[in-house]
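The form predicted on its own is given below as one chain in C-alpha cells.
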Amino acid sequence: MTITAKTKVLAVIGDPVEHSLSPIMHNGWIADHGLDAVYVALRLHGEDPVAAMRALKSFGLAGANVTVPHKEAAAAAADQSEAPVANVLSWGDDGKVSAYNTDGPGFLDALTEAAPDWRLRVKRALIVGAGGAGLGVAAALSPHVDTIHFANRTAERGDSAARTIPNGRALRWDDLERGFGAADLIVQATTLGMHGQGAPEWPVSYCRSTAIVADIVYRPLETELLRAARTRGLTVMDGLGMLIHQGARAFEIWFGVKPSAAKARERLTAALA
C-alpha cells in the first residue's frame, strides 16, 4: 500500500506493547476492505498516561486500541467514555475523543464460539485478575450468571473490582483452589503465563469436569493454564478469541465495516507459529 499524508493512521497504545498481534490483525482487515488507513504499535512510557493520550488529538490519529496498563488512563482521557475502562478511543471530526470498552463484549463472542452453549452451563464464574481486561469481562457477564468472583493477588484490588458489579464478590488469593472448584467459568485475565512472565500451579484439579476454562493470554497461544484444563478434557478458550472479537468490534466502531473473525484467526496463528 502507499502512505500518504491523507492516510488514516491508528495504533495500539500499551507498556510493554511490541508482543501485540493487533498491527498484524488490524493491516490484515485494513487490506481486506481496501481503505486508506494503517496500523501501528506505540509504547506510552510514562508518569501521566492521561496527559499522553490527550495530548495525541493533536496528531490527527484515527483511533487507538489500548492494553495494560492505560485501559483507567484511555477511559480518563477521553471527552467521553461508556465506561470507567475503556480499551478503544476513537477521534471524532471534530476533535473529540470517545472511548470504548469492547474487552466484555468480543469476550461474550469469542465465549460464545468455543462454547455455544455456556449460558445454560454458567452460574457462577471466577475472574483471575482485577485489571481492565478483568473488569471488562466481568461487565459484561454480570446480567447472565447469579455470581461473579474475583481472585487478584492484591486484595484490596480484588475488593475494589468485586463492587463495580452488584453480583461481584472478592475471593482471597490464597484460597484459588476452592473457587476454581466451585466456578462454572474460570477466566485468567492475568499477564500471569504470558512469555517471560511466571504463573503459579493453577489448581485445575479442583475444577468440575464441565467447568469451561479461558486464559486471555495469547503468546504463548497454549498457556500451561489451558494445557492442563485441556488434559482434564475441559472447554478452553485461548487467547486470540477475545483478541480477535474486541479488536472486530473496534474496527467496526472506527470503519463501520465489520470484519472476518476466521481471516484473522488465520493469520495471527500463522504469525504465532
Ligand code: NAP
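Since the model is a prediction, treat every value here as computed from it, not as a measurement. Positions refer to the first chain, counted from 1. Compared with the form predicted in complex with the ligand:
- For the motion between the two forms, Glu156 lies in the other rigid part from Pro84.
Next up, the form predicted in complex with the ligand in place of the form predicted on its own?
This part shows the chain on its own.
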C-alpha cells in the first residue's frame, strides 16, 4: 500500500506501547478490507496526558486505542464518553471525539467463542485481581451472573472493586481454594503468569469439572493456569480472545465493518511465537 497525504492515521496510545500487538492486528484488518489507512503506536509520556489527548483531537485521527496508563485520561479528554475509563476514541465528521470502552464487551465476545453456552453455565464468577482489566470484565459480566467474587492481593482494592457492581463480593487472597471450588467461571486478571513474572500454584484441583477458566494474560499464550486447567479437562479461554474482540469492536466503530477474528488470531499467534 502506498501512503499518501490522504491516508487515514490511527494509533494505539499508551506508555509503554512498543510491545503492543494492536498495530499488527489492525494493519492486518486494514489490508483485508483494502482501506487507505495506517495504524501506528504512539508512546504518550508526559505530565498531563489529558492535555496531550485534547491537543491530538485537532489532528482528526481516524481513530485510536488507548491503553495503560491513559484510559481515564482518554475518557476525560473526549467530548463524550460512554464510560469513565475508555480504550477507544473515534473522531466524528464534526471533529468531535467520542470515547468507548470495548474491553468488557470484548471479553464477553471471547467468552462466547470459547464457551458458547456460558450464559447457562455461569452463576458464580471469581475474578482474580482488581485492576483496570478485572473491573472492566466485572462490569460487563455483572448483569449476566448471580455473584462475582474478587480475590485481590491487596484486600482494600478487592473490597472497593466489589462495591463497583451490585452483585460484587470480596474474597480473601488466602481463600483462593474455596473461591476456585465454588466458581463456574474463573477469570485470572492479574499480571501473574506473564513472561518474567512468577505465578503461584493455582488451586485448579479444587475446580468443579464444569468450570470455565479464563486467563487474560497472553504472553505466554498458554499460562501455567491454563495448562493446569486444560490438563484437568476444563473449558479454557486464553487472553488473545479478549484482545482480538475488543479490537474488532473498535475497528467496527471506526470503519463500520466487522473484521475477521480468525485472521487476527492467526497473525497474532505467529507474532507471539
